[in-house]
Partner chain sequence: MIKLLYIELYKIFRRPRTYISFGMVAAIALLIQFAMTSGGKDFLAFGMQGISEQFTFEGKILNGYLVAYIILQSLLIHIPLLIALVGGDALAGEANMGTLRLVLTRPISRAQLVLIKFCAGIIYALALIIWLAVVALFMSLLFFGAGDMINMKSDTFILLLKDDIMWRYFLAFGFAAVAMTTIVSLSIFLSAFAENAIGPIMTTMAIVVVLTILSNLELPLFNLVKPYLFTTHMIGWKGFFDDPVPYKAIGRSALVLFSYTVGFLVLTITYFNKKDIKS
Amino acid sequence: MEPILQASGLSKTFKTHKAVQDIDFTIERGQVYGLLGQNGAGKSTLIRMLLGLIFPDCGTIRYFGEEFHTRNRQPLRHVGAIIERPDMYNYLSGLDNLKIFAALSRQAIPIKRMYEVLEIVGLSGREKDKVKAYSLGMKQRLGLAIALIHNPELLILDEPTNGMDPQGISDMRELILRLSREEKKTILLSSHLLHEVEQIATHTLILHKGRKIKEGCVKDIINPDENIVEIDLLPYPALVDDIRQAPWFGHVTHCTPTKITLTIHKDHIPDINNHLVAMGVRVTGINAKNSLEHYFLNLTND
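May I have the structure of this chain only, in the form predicted together with the partner chain?
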């Protein structure tokens, strides 16, 4: 696979605070690369270094094999980005904002392309409205349109769902997936919403206190045996005694008359449910929790 972005030995210290320490990673064409970390883990500093906003103390960044530094910002011609809040020129229209960033891309971008990206992000018909009249979700979409305007090969999206409501988050997720699948974009996605990353990312890098603690394919990281399953019941006083003999009892981590929590492979859930029903336990709900989150919490829990 062709490497799109290679970071090597990136470090940054603000006064005495080591924000990012010795980070290496490679993003290959077609990947959706999730950057995970708690608040303050160094995700934003790392992304800003990748985009030339913050200068690393040491390390190198290569886009498409070409080294990126202060004097050579040309690789950014093929990169589009959203950085945290969707801040734009609020006193201008969405289309005006697009025109401005199109010009800054140093490429001849026809007006047709602008309407095209507005269509992609679902802002058609609102392009002439002033941005100050946009909702947060619309602003995020416009931010994505700006990132896409010059048809970049790599999209760097830093917290693209920040401040959005559940519907907005879902829409943005769909949009990113579509960009990956249909537009064949390589995407670096930073988020603290693990569930979102798990649903979108093919690969992930977990940062903790400025250090890389895990990198790899999401499928490999998520252990299918480590789903946290929560089963809600109507009150069953003798529950612990009655399930003690069940083959899955060894996976139970917590048990009350109204709830059983266990760590187990998803495939076992139907058997457990059948067992409980056969016992006369009335199950009201089963929830299988994301294991990436579990994995992440395990890794980052000091």
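Could you please show the structure of the form predicted on its own, as a counterpart to the form predicted together with the partner chain just displayed?
Since only the chain itself is given, any partners or molecules it might have are not part of what comes next.
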């Protein structure tokens, strides 16, 4: 079966600024593919190329095995997208907005489908309210409903939680997961919120200054044996000497009378804590860090 999306050698320069340089990646069916990078890394430029809003200086884009270019935009008929904050008609209802965008899609979309997508995104009961009365989170949900109206196989979401409060971010995360698991959508998700992407994505592409610096399966990138564990203690002057015989001492990277830092699998943390308590050490806090964000920051030396 052909991959849903293949990009090869994509590059884009604006005057003297190389926004994207020689990017290759492949998205298979069923994946939630996280496109990660700091602001200015090239994420939005890449997504705009994928959607034909701008065209690459060089490189190719293939959807479902079919090449996408200026003379062939047909592959986009199976793609839905949100680009940052979607523009809508604020003085019309959510349902009326859906009707307009359904007409613009040039596909015969029944009213039943419109109510279905409103149900999927959690706007049932609010479909006749004017969009100007919607919260930012509701507007993003309506934007997602618009992207889903023609039942696309691939969703491309550019910073879908941008500007949201923590509850809105959590709600959007759950909605994206539901679209993947229940609606069987393949999703390309762009974000600078690495912690959020870590909870959603199955695969990731990390961009830095326009270049690809890492691509792969999220669970393979985050090695469970490489948790950086920081243990805070009440002062224990003899700590270094007393833990030299501990079975986990070889994993210690830093040690003072008030703090131990070590790199170890998280499953060993309870045993280490029990060992310290048995020694009479007063543990005041344990913090384990093994996240996509931590990996990313180390990778980009930021």
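In this text, rigid core is short for the largest set of C-alphas that superpose within 1.5 Å between two forms. Numbering follows the first chain given and starts at 1. As the structure is a computational prediction, the values presented were derived from the model and not from experiment.
Novice: Under a superposition restricted to the rigid core, does Asp232 display a Cα displacement of 2 angstroms or more between the two forms?
Specialist: Result for Asp232: yes, a 2 Å-plus shift.
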